[in-house]
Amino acid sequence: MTMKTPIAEEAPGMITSGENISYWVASVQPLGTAPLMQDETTDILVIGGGIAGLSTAYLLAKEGKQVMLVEDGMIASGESGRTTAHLTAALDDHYQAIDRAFGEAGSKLAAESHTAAISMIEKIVNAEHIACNFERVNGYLFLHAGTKKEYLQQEYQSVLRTGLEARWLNDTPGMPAAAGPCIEYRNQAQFHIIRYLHELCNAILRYGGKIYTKTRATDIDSSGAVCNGYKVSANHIVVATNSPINNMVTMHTKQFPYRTYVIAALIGKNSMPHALWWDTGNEDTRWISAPYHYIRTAPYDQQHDLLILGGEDHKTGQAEDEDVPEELRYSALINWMRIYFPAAGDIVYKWSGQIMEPIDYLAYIGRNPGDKNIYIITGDSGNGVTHGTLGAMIISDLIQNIPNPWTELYDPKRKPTKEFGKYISEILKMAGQYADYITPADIKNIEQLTAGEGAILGKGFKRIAVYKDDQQQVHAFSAVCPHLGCVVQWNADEKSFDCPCHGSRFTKEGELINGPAIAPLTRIDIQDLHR
């Protein structure tokens, strides 16, 4: 299996939030502004440089408001830096899921805003003319191996009665046989989304909004944020980092942490349709969204196209759960791959992402709960760019007091009083995890530990993070999140560590690279290990 080299990071999770670098990022050079030296004051600022936050920004600046957005690292540094970028109304929970959540009145919603979203972008592409291979493609949901085929029948029924463009369909389009039966959604779309981000980034800027990276929010409330220690004054402030990052308890008791896999592979130029594919997902799984397949393709030189292939999906910092530790995932993904596209290539590129399941199915996009002006867009359930763009929409009218049709839809302070039996199973699996306080650690003393690599070090009931660099050195952490207190686990795929509870990861030099967490990993004399 062949790789691309990794591109050069300034610093650890600066560029993107893991060691692997995708093909969206390697494809571009890395986008940043100078960072905040002053205190500011604005009407809105905006926290997250990714697709939710930069399309915030970009809509209230067109709109002729007073916008400022800050990114702790570098523009699309996160989550959305790390997606395959599928736009689809085509949602990965499925619309008879939906059905049971909200009613029938509710999946239509869901369709109608997730197809609006998608033509936001490209109505956003051609009016900022972005050269970003955005396509209108068809995409088709075909039957996982352990799936009956009454199944795809319900769920094609169920997407009827939203009003989506769809057909059923023999067999399907760019699969082999074998695949069997498929859900054909007609006018779904596909982009380059790190280009389409740095030209939102571009247009902002045109449209007298300011953009600040390197530059790290803390402190949040109703007057502002801290922001690189400095105060930014502000009317309303948007929170757009994927996890909450001003919300410690009500809004990590809602949704799940996720890590996802994806794959790129070499194939012959135009060699296959362009479309994307989703198989039903396997139903035969401990967590509460089925791992699924999504696949697509996307310009690469003149003799290739990529096809981008996903899934393994696991719960963050828990993939030991299934014997499948992270780095053997993309071997999984691989042997799918060799099945149903037979004719692809070499890998070039391989990375994962994190994703964020609310327990019922729809993003979190509204005022925060207790807050007046402060409102968050989160749980974007696989459908990220899709979700992040409606829930800029969504934002940007509620700061405008314009009505919206899915405000209610989609409000945070909604209670999941349909899957309460799920909810309930999951807060306790949630609590499950702050038994690795007592449970055997990955190593009992740091000679056990090779170089490139880490683990978590017990020492009575203490659960130490522990990395040894090529140079033989070792960095030591406290294992607790600063979160919650969970124990954080070792990634050695993206060389992190995640927290198994909520979803926070850390670079392996104990630096904070995703939320909700606010703050590092609490360094430890190495001196101390030894006592």
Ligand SMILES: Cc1cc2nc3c(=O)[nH]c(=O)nc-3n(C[C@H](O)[C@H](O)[C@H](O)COP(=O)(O)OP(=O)(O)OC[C@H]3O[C@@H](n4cnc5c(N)ncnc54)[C@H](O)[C@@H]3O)c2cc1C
Second form
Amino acid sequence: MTMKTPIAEEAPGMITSGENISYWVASVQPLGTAPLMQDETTDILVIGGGIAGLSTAYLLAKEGKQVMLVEDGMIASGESGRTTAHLTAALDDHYQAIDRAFGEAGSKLAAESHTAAISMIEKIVNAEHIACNFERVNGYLFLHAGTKKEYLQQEYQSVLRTGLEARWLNDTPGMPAAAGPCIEYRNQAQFHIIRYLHELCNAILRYGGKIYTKTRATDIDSSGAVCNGYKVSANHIVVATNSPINNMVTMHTKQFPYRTYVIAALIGKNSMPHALWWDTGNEDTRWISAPYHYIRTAPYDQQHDLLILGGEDHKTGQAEDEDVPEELRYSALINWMRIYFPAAGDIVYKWSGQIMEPIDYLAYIGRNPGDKNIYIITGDSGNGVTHGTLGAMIISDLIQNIPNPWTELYDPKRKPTKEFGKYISEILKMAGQYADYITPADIKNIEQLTAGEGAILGKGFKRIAVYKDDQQQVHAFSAVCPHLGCVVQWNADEKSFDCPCHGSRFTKEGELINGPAIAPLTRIDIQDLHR
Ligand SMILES: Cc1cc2nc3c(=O)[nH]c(=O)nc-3n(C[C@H](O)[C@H](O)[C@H](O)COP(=O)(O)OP(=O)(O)OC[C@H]3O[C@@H](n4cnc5c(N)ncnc54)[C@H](O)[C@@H]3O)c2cc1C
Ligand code: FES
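Please could you give me the other form, the form predicted together with this ligand, since above is the form predicted on its own?
Okay, now the whole complex, with that chain kicking things off.
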């Protein structure tokens, strides 16, 4: 692999939420503003500078509302900077599943709402003259090698009932014959997400909004939040932190963290159609949410486009349950790519990211259960760019008391009754992670650790997260996640400690990368390890 290197020196986690750098992050300079340094009062406080938070701030600022956004890293330093940015109403859990959970009327609303989100992005691109390679393209859903044709036929029937513009094709355009038939979704889209988000920031500022980066929000309640230690008083608080940091339990029993992997390979300029492709997913998986492959192209340089290909998902912190650790997931992607896209050349980027999988396939958008003026956007699955945009549309309507046709469908307090079996199965998997206290650790003594690596060290019943830096200095922390007490796992690919229960992540130095935890790992004196 010919890998590109990071483009700027910043504290870990400030630019992006892992060691690997995505193509989007690498191809633009990071964007930040001054951090918050005083108390403030605002009508609307938005927490989180990803697609969900920035789109919400943009829509409200454009309406003349007083808006302030805080982001604890740089702009798009969360999962938005690690996406693949397919903009599609072909939802990744498939309409036959959404039919079961919400009925055919629910599927129709879901399709309409994601179609509207794509149109909203296009409208903003045009209104603000954003150069982000936004392009309308077709999408193709084809069969995973292990899936029966009947599954795709059934999906086609469900898709037709939603009213989406789709047709059945006997061969999948742009792919070898082995890919077989597909459903074609017309008029989907793709873009360069960070270019888009940077221009959203500029527009928010132009419309009178305020943005503070390197500003962490804590202590969120109905009066506002504490940001970098200063009180921000607000009438409405929108928590767009991907995984909510205001709601410690309820929402985290309704969604589950998965990791997903991406490679970007060089292909000849315009040698492939600009399009989106997805396979139907591996039904033999041991995971509740079937991993699937997702593919697109993107303009790169004068001679090349990029083929950007993702998949090989697993529950966060549980990659080794399949004997394929995080860092080896890319080899699986490369092998798959060589079969289905044999013309692809050198791999120039690789990265991974985290997805919050809702138990019943659709995001949770609206008032946080039990709160009147605190709103959340979460559970956005592999369709988080459209879910995030849709979240902004729904919440800006809620704040302005404008009726919205999708409020009920995405209401965070809905109950997943129709998917109860799946729910119990996920909860049992989560409960198993607390038993780690009595399961073997990765290593028994520090000497087993090589420089640049981390692990979970066992000391009796205690589990300790340890990292040895390049100068051979050992950093040690309690491996107990400060959220609800699961044991974190070492992620050798992104060099982070990841919690398998609800997806909190920490840098190799124990700092918080993302919630629901709101505190870092507790540091342990290295001397204590030798006692
Ligand atoms: C590899 C990958 C591929 C994907 N592909 C697609 C795709 O093709 N199409 C699609 O629609 N979706 C895709 N998704 C999903 C989608 O990218 C995400 O769901 C979406 O970007 C999440 O946006 P967000 O704004 O909710 O979260 P984020 O982008 O994570 O933004 C949340 C922000 O909140 C900040 N924050 C957290 N805590 C605090 C705090 N206390 N104070 C201040 N700020 C805080 C974080 O730093 C972060 O920047 C993909 C995801 C991954 C990982
Ligand atoms: S994220 Fe909940 S226990 Fe770690």
